[in-house]
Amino acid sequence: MSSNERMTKITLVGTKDTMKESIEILHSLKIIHILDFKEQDDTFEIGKSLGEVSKFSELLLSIRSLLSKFDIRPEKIKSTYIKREISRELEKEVFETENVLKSYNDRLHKIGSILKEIDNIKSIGDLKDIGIKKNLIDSLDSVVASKSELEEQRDKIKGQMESKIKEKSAYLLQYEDFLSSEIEKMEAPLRFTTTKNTFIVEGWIPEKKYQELGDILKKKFGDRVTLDKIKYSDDESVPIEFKHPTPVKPFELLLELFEYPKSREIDPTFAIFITFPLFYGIMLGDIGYGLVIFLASLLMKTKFKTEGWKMILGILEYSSIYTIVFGFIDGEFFGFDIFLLLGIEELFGLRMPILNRIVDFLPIMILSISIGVIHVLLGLIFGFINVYRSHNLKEAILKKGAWIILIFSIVALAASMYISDILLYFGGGLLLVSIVLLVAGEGFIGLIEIFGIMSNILSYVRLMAIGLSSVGIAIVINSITMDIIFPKGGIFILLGYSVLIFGHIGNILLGILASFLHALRLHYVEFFTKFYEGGGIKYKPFGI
C-alpha cells in the first residue's frame, strides 16, 4: 500500500579536484538528499565553503529586497525569463537599479509629505487677521495653489517607478533565480565530509536513479568518483516523495501539516483523499453552498499561483463536489428545499429529498456513527498491517487486532436487537475474545481505553451536529426574508435580498471553516491515532 518513491542510501567519493565539477553535475541532476556530515575528528572533517559566498550573499539580499519592496513576483511578469549567467556588470546593474529606485521613492515622499502639509492649512484667508504680512500670505497661496502641480508630478514619478520596475523585473528575477543556485553550490562542501585528498557525499536517491548517476560519473570522471550503494538500518529515517496521481496530490498538504509518514509506514492520503470530502459535503451539503465554492475555488486558483494555494483550493475544490452531491440527497439550495419548489416528489424511483436533516434526524445520527465505526476500523487495520510489518504477527494481533474484533463484536452486539439473537451470542463471544486479548497486550488499562476508543466513535456524531447547525442558520436567514421582511413591500425588498446575500455569505464561510476544521479534527485524532506515528522526513532533493 506504499505510494512513495523507493530509496537508496548512497555515498560519493572523489579527489578533491572532482569536487567542484561533482557539484555542478550533482545540482543539475536534481536528485540526492544530501545528508549533512556533523561529527569531526582528525581525519574527517566538514568541508569549506567554495567561492565568495558573503559577496553572493549580500548581493542576492539587495535584489530580494527589491523583490520584496516593489512586490515583484514570476507570475507578474508576462514574458518568460531565463537563468541567465552572472555578468561582471551584475553587481554594478543591482546597485544601480537600487538607487534609482530608491531616489524615485524619497522624491515621492517628499512629494507626499508637501502634500499633507498643505491639506493642513484649512484657510489662508484667517491668517489676516492675525497680522501675518501680506507677502507671507502670497507666499502660502502660492503654495497652496501649487498643490496640483505637485499631484501632476508625483504621478510622473509614479509612472517613470513603474516602468523602471517593468524594465527591470525580469533581470532581478534572473539574477536572484541564478545567485540562489550559486550560492547553494558554494555551500555544498560545508554538507559533505572530506578528508585531505577527498571527499565524500552521502544521501538518498531514488532507486531507479543510481544507475543513471552512476553512468555520468562514470563517463565524466572515470575512477576518480566513485558510487556505491550503502546499506541501511530499519529505524533510519529515509525521506518521502509521494507519487500520488494528480487527484490526490492537493490531500499531500493534510500530512505536510501533521507530519510525513515513516518509509515503512502506510501513506493515508489516498484514503484521505475520499474520507475528507466526504465527511465535509456530509456536514456542508447544500447544491447552492457547494456551487459557491466549487466556482470560487476555480477563480482563486486564477490569482493564488503558490503550491500552498493551489493544494488547500483543490481540496475545496473537491469538497465542494461532494457538498454538491449530498445536496442533492438532503434536497437543499441555499436552504430551501429545491423539490418542494419545483414540485418533485420522486425521482428515480426514490422519494425526493432522499433524506431531510430537520426531520429523519435519528437515521442520520445512525449514519454518522455507522461512518464513525468504518472510519476508526480502517485505521484500526492500517494500524495492524504497520505493527505486522515492524514486528511480527503476534504483536500485531495484541496490539490492533483485540480492538479491531471489540469493534465488530460491538456492531454485533447492536445488529442482534434488530435482526437476530444469534448476533448476541456472536457479538457476546469477540467480546470475550477480545478483552482477553487486550489484557494480554496492554495489561488491564487496556480496558480502561475501550471508553476512549468509544468516544472516537460517538465523536463522528459531529458529521450530523455540523450539518444540523448550517441548515439551522440558512433556514432562520430564509425564514426572517421570505416571511418577516418581503410582506412589507417597497424598500423593504432590497432589505430583503441584502439580508439573503449577506446572510448566506456569512453562512458559508461559517461552513467552510466548520467543516474544513472538524474534518480535520475526525482525521487527526480519531483517525490518525489508530496507526499513524509519523515522524518521516520529506525528500528534498539538491538543486531545487
Second form
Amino acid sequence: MSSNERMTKITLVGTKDTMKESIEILHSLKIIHILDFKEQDDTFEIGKSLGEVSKFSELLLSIRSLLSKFDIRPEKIKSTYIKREISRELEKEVFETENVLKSYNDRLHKIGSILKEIDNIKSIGDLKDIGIKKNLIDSLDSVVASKSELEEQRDKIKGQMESKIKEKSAYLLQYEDFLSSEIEKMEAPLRFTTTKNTFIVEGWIPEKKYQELGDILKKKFGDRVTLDKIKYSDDESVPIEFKHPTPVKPFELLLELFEYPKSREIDPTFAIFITFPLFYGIMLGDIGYGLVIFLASLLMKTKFKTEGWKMILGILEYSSIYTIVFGFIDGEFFGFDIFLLLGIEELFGLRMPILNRIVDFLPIMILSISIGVIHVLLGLIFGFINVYRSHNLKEAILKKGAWIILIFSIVALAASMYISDILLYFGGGLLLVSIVLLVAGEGFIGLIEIFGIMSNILSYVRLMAIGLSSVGIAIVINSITMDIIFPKGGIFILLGYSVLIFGHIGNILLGILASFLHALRLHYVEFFTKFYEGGGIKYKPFGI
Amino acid sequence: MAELAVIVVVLSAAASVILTGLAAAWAEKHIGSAAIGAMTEKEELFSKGLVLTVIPETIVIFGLTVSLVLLFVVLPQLL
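Can I get the form predicted in complex with the partner chain as well, since the one above is the form predicted on its own?
Then the entire complex follows, led off by the chain already shown.
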C-alpha cells in the first residue's frame, strides 16, 4: 500500500560564493521540495535575490501580455527551453513585435468602424429626398461603394497579423519559458536562510536521491557545500508524491479535493479506485446513460487537456463502465426495461433482469446496507492499522478494534433472525465485549457514538434511493411520451421526441452530478472519518 | 379498525417523504448560501461547498426509505 515515494528532510549548507551554482544544480535536478524560510533573527536572515529580477519580470510581463492578447497558447506550439542571452536586442524585439501587432490591431479597429458606418448609411435608404446638395450625396455613395475595397484591406491586414504572430510565437514562447525559470532561480534565495557568509536550504527530497545529490555536490564543490539528513517530528507535514499506476491516477483528484494523506497514513487512493466507480455504477445503473457518459468523456478528453479535467474525465470513464455493467444487471436502457422489450427472459440461466430497481428495491436496500457494513469495516481496519503504526496495539484495539467488534456483533444479531439462535448469543457476547472496550477506551460518551456508526451504515441506503429516483424520472419521461403524447399523432410526435431527448439529457446531467456527489460523500463522510487524518502537502520540486 | 390502520400507514408514508424533503431543502438552503458566500472569498472552496451541500440529503433518503418500507412491507401485512 505504501508504494509512495519516501521522503527525507535535508539541509544543504554552503558558502555564499557557491550559492549561484548550487541553485543551478538544484534547479536542473528537479528533486528538492524547498521549505520557505520563516523566522528571522540576528544571525539568520532571508536571502537576497540574485541579479536584477525586476527587469526580467518586466520583460516577462510584456511577453505574457502579448501572448494572452493575441491568443498564443503553449499547446499550439511546443515550447522548448532554449538558453538565451538577455540583451538589448531581445527587449527591442519584444517591443517591436508589440508595436507592430498593436498597429495592425488599430488599423483593423478603424476599418471596422468605417464598415459599421457604411452599414448605417445603407440602412437609411434613399438619400435624394432629404434636400441636400447632389455632390454630398455622390460622395456618400462613393463611400458606400468602397465597402468591398475596405473589406479586402481588412482581410489583408488580418492575414499579415496572423503570419506575424505565427512567426514570432515560437520565439516568444521560448523566451517566456526561459525568463520564468530564470526568475525562479534568481528568486530562490528569498526562500533560503542566510548568514553573513553562508546559505542554508531546508527541504525534502526523495530518499533514494539523497546519495546522488550528495555525490554531485561533493564532486562540484568539495567541502564548501554539505548535505545532511535531519530528524523530523511525526506531526510535520511531509510532502507526498504518489506512485500510482495509470488507471488509479485520476482518483488522486478526490484526495486533492479533501486533503493529502500524511506520510505514515494509509493512502486510500487504491481503495477509492475500487469503491468509487462501484457506488457510482450502482446509483446510476443504466446502459444508455452509461454509454452516453462514456462517449462524452472520451470526446471531452480530446478537447480539455488540463490536468484537472483529465482526472475528472478519467473518473467518469471508469464510473460509466460500472454504470453500463449495473445497467445490464438492472436491465435498464434509458429507463426502458430492455430485456422485456427484447423478449429475453433468461440469460446464462439467470432470470433477466437480475434486479429490477423498482420491484426489487428491498433486496437492493439490503445489498446497499451490506456494502455499507463492508465499507465502514474497511475504513475501521485502515484506522486500526494507522493507530497501530503511530501508537501501539492496545491503543489500536481500544480506539478502532472496539468498533470493528461492535459491527461484527450487529451483523451477527441481524443474521440471527434468519439463520439460527446460536448467533444471537454469539452476537450478544461480542456486543458486550465491544461495549466494555468502548467504555474503557473513550468513556461512557463513546456509547453515544454507536448511533453515529449506525447512521453511517444506514447512509449507504442512498445507493438504492438515488438510483430509484433516477430510474423513476426516466420512467416518467418515457411514459409521458409513449402513453400520453405519441398516441395523439401528427405534430405531437415531434413534441414527443423533444420531451424524450431533453428529458433524458436533463436526467443524465442530474444523474452525473448526484451520483458523483453522493459517491464522494460516502467516501468523505462515512469512509474517511474512520481512519483518515490528512494534512500532507503536495510534493513540488524546485525547477518544475 | 384495519381501515384506520391503513389510512395511518399511508399518511405516515406521505408525511415521511414530505417532511424530510422540506427539512433537507431547508438545511441545504442554509448550507448553499454559506458555501456561495465562502466561494466569493476563496474560489477553490467550490468542490468542498458542493460536497457539503449534499450532506443533508441523507435526511430525505432516510425519509424515502421509511416511506418505502411502510408502503411495501408494513402495508401488505395489513391488507
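Here the rigid core means the biggest group of C-alpha atoms that line up within 1.5 Å when the two forms are laid on top of each other. Computed from a predicted model, the values in this text were never measured in an experiment. Numbering follows the first chain given and starts at 1.
Residue 482 shows a C-alpha shift below 2 Å between the two forms [criterion: core-superposed Cα displacement of 2 Å].
With the core superposed, residue 306 shows a C-alpha displacement below 2 Å between the two forms.
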